[in-house]
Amino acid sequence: MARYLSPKAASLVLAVLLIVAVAVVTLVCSQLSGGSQRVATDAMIKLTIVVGMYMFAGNSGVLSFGHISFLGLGAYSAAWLTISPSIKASLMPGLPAWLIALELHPAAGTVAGGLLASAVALLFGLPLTRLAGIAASIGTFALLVIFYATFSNWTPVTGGQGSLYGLPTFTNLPIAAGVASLTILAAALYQASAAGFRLRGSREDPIAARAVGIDIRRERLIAFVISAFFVGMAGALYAHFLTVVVAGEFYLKLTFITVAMLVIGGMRSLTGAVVGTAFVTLFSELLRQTERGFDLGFVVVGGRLGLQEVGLSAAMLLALIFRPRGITGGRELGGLGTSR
């Protein structure tokens, strides 16, 4: 069917199919217990992160280890903008007086978190997009370290190693699914746009791309800024989901999980980002239950701490060995979209 559709129309059809899948999962999970709904809500937030990462990494071919920095910026933005002034004055006395007095609705704080992440991505993207290949990936990891150190030690503004509490409860399953769907739509539209085509052209053959006049640095910067916006919004949603912000959340563990979702599903396709998130979420939940131990009646298996990390690492290693392009092989659902 895709051969009879324009690239943009095919991408829109793909987005609709993926959004319908998200809606079905949301409807089913809304009928389950509170614990299952929390797992599903967390999965929708991670889906937003992974699809946001795909906008840059999938289209550029540069694997980013720094996008969790933007998640942290979105979370801290939510804390700065939505916690009540009295609590902010106690926990974050180093904030400007006008910011301490400001108290926005969580929805406005979520958008503001995305905008702040985009602004920071523009600033750091100017030097980072000069790099290519493994050097660019290492540069994004350096970004992660810089922001983790800042979050952990700028105590008057971020609370340091302590927890920032008092965020209003805002993120639920429908809201998280709605933002995830919006991110999928934006990713589909971007990959079907002229900018998306130019960036993927530079991914496949940088020399040929330069020869036809493509400014690779500019195209990467555009994708970097757009992806940071959606990951920043996910950070604000994450903060309003947990209702606390802790610096330790925005470092290696979450980086590994989201990168594993993208790589296992298929880094070069939007479908892969969605499938990888679903697979790793279900697999992680299975491993988490196994960590606690279980009783089969005729045999009792004791818990094994660390099984989740070991299992995910093994799954990622197997995917790299046997399916280097991921579960989807870098292809879109039904041949739709413009992943190749």
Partner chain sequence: MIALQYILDAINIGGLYAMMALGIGLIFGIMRLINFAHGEVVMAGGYAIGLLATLPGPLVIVLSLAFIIALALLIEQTAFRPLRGQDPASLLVASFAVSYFLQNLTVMIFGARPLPFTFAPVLAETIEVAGLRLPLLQFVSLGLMIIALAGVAALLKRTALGIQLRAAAEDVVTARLSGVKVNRVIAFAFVMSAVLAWIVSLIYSAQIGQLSPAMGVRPLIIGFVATILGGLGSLPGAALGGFVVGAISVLLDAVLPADLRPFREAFLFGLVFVILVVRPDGLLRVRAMQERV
Second form
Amino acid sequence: MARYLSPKAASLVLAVLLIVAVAVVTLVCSQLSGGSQRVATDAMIKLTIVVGMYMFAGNSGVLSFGHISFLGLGAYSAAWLTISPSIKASLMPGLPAWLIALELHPAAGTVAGGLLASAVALLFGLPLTRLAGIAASIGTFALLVIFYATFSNWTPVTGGQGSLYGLPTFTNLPIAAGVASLTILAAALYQASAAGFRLRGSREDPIAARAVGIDIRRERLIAFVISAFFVGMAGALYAHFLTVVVAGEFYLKLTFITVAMLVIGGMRSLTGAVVGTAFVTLFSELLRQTERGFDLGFVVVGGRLGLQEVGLSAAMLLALIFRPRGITGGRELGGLGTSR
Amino acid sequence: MERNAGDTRNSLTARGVGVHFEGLRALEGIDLDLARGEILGLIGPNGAGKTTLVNVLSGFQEPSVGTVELDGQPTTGWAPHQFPRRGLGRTFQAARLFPDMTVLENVEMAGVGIGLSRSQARDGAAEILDYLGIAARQHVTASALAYGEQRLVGIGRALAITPRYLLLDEPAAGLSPQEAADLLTRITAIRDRYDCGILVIEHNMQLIMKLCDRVQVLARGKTISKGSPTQVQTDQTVREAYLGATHQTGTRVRERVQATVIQDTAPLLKIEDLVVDYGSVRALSNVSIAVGDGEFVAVIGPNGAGKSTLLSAIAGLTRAGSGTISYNGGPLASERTAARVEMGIALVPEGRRILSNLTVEENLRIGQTTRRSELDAARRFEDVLERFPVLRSRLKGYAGKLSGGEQQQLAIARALLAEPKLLLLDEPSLGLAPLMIDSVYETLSALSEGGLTILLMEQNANRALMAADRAYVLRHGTVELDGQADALRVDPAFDRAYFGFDTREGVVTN
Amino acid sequence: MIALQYILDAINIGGLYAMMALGIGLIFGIMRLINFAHGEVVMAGGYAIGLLATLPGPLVIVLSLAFIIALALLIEQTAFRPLRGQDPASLLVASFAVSYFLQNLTVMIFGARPLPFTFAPVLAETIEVAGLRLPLLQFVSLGLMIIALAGVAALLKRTALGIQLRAAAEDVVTARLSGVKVNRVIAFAFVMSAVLAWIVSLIYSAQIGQLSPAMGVRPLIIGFVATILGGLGSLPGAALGGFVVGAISVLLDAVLPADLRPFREAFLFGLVFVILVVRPDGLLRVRAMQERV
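Given the form predicted alone, corresponding form predicted together with the partner chain:
Once more the chain from above appears, this time first in line as the rest of the complex follows.
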């Protein structure tokens, strides 16, 4: 039936189905213990990150290693805008006086985090979108390192290696799930839009795309800026979830986990981004339980730190080798959104 | 439909266009006019620069000199995506559809590309698919289409920008004769419907001659002839551009050592009913060829005839669909390329493919991987250098700096160092100056006289027929004609087998 | 005197980066794979040397070297070979996964905390040359680097396998047609890069005096900068890039005000960014490459 819907209608149906899934998970988890709720909240934030990354990477075909920088920007914005002035004055004396004096509501800080990430994405995207293929991916990686080095060394403004504490607790499961749903809706609308469609054309065949009038740089830049906005918001939520901001969070580990979610699920579809996040979260939880060690009856397998990561990277390698298009094969749920 | 030829407001024009890549002149001094409402054929042998010219006209290649004007507006500095927005549509040699998208989406993309909304573009796309008669296939994924359908969708996509000018790069390549005939009426109908100027590059001469109002012929990057199809067909310079000049003096026709072919002894290479498909395209259908021990055999055919495919199959770079290749009495099946090289099959690839970042000596050394004793290797190396004295003086220089002729010699020398029993060559005359071509052929004749078995693929028929003992004419993946080289040179059936029509009479037959 | 010290530092650091860059460049040239896991090969080399340190010196060298080569070949066979021919982005993600896998496998086995590196403590002793007090390590590493770089150059220039490697890196089809066995050549590239990684392990572990699961990341990232600087795919470029990065980081250390020094990496990657955009072929464009049509 999917094929008889207009692209916009199909993607709205898709978004609704995925959001219903998010809502069900949220409802179920909200009945569970506090620990499970935290896991679910964390997963919803990751979902926002991964769906945000998907908007750019999935539609353009250019894998980005730099989006975690946008997450960091969002988190630091939250810290700059919502920590109380007295703590700010001692932790981040390098901030301008007006900023130290400012104390916004976390919701405002979250939107500001998204906007800052978008602005930075525009600035770096202008040169970055000139690059093609592997050079583009390397460029996004350079972005990651530049921001990590800045976060962890600009002590008067970011707290450097230390942690910024004193963020108000704001992010809970419903809020995280709500923002994740919003992101899914935005991704679905974007991919059905003319701009998203043109970007997917450039992913399929850049030369043919130019020959039908598509300005690839422009389309990539649009997607880069939009996707940075949502990842930036996720960063602020993440900061209000952990209530501390530490530079070390915004580097290789989280990059690896989110890229793994995207690749394992299938980076060419929105459904893939959602499924990948769900799969990796469950798989990691399973491994985390195992990490504590368990009794096999005849032998006690000792818990091992690192098992979770080893399992995850092994799963990712297997996915690349045996299912290079991910669990979903790059298809949308029920064939909604006709292109794969 | 008549328009003033000088009216640049309604034409796509190139003036003095030249494209130079690192010293090589791919195009030089090209003038071209494509008026709305006319169909212009662009033909020429392989390497003539036709696709480069289409790339210049559509903004994918910036000309080194000269200008292109679209409806009287200079296009200098335009990005490729600006051309379609001003009414220039094009197709590609490989259809280049968006593989994971449906047929409808492929065509819709072009409308969205030039700025329509998705719903407008979708309606337009549906209408175009209906017009092309493939509406029933609109929800099929492009990569699942048959080849002929892919090409048609490619044209449909170009139509979706509502073209004032349409550039078609080999639209009939890989089509069956019936499909090609349908395409012919289709293109004429498109011209009338859109009132657009259409430029067609084609190797299918029959199609060009029937379809076009005017034909422009390129060879070695220059225009060598322009005019009506009849004028061009009977123009001897055109025939020579394809087949090579008929040498009467100065070149020795090779003395044939064994004029009668050794049909009784087992041939060194025997190919029977070979079929090769690339996806849905049949590149070779039931080709049978035999090469006797010590024989010099040429396979002659225009671009796209399947010559390179044939060599790839023999060298083990391409897998055969069905049929057998036997070599030296045994079948070749799953042996890898490297193993075949060790068995004595060496290929000099099309375009030479020398390794330009390696020195001449290193290029030669990698050909030597199969040798066992040091002494043998050294002697062999000396022998080869003896044959190619130019290379000796350039041993330490980078191979990329050699001239085209020298590179061809290097490619042959590299193959010889593997001590082949069978030497395969793919268009060794491609892109070389006539004098260089002579010297390459002298080398080949000498090697043949030395007892080496040679299988040569050529477009330049006259040159090949003068050197070879025996020849096959390959067109559209089938052997059309074969016989003794001497006989083929004067065979009246030859032109028809090669071009599909008789150049002497200018008659197009089916 | 201070200038001389800086120059020596630059050469030493540069040599280390040059070897990293070559190790990455060798694999990239032939497979179009940016091997993130190269850093973990260095890390594994450090652990191998460190854990075997109680054995006699030559035995440590032979065993650890053999282990590293075996590891590199194992990675190639299990992770990269099945993906050969896929687009460079998939290969990049795969090497990312291998890197993460090895890092955390090390955490599983040896724990996340750093271990002391005690092999050949003599390296830490200082000797006096021309009024400068220099650790012996600087001389050993200088010597090893010269041997390694000259060795790689000689292997690539003079041996059949080396020439075949360069041939396959430029054009795999032509190499095949000339009888080159591509699997062998790729294995050879991995062996060479493993040997380079081993030398880096030895020098780098001795420099930082400890072993940790993530110790390979930093040299990898800097080596990676060097590879880009030299132009991906160009081996002389990679080596040169290494020395340029070494010189730049020593220079940044010398001229940057103290509070900006920690941003060295940001500057280096800012440079990567600029190079990619302005001059994507790297600093050293291989001249012969341009002749190609």
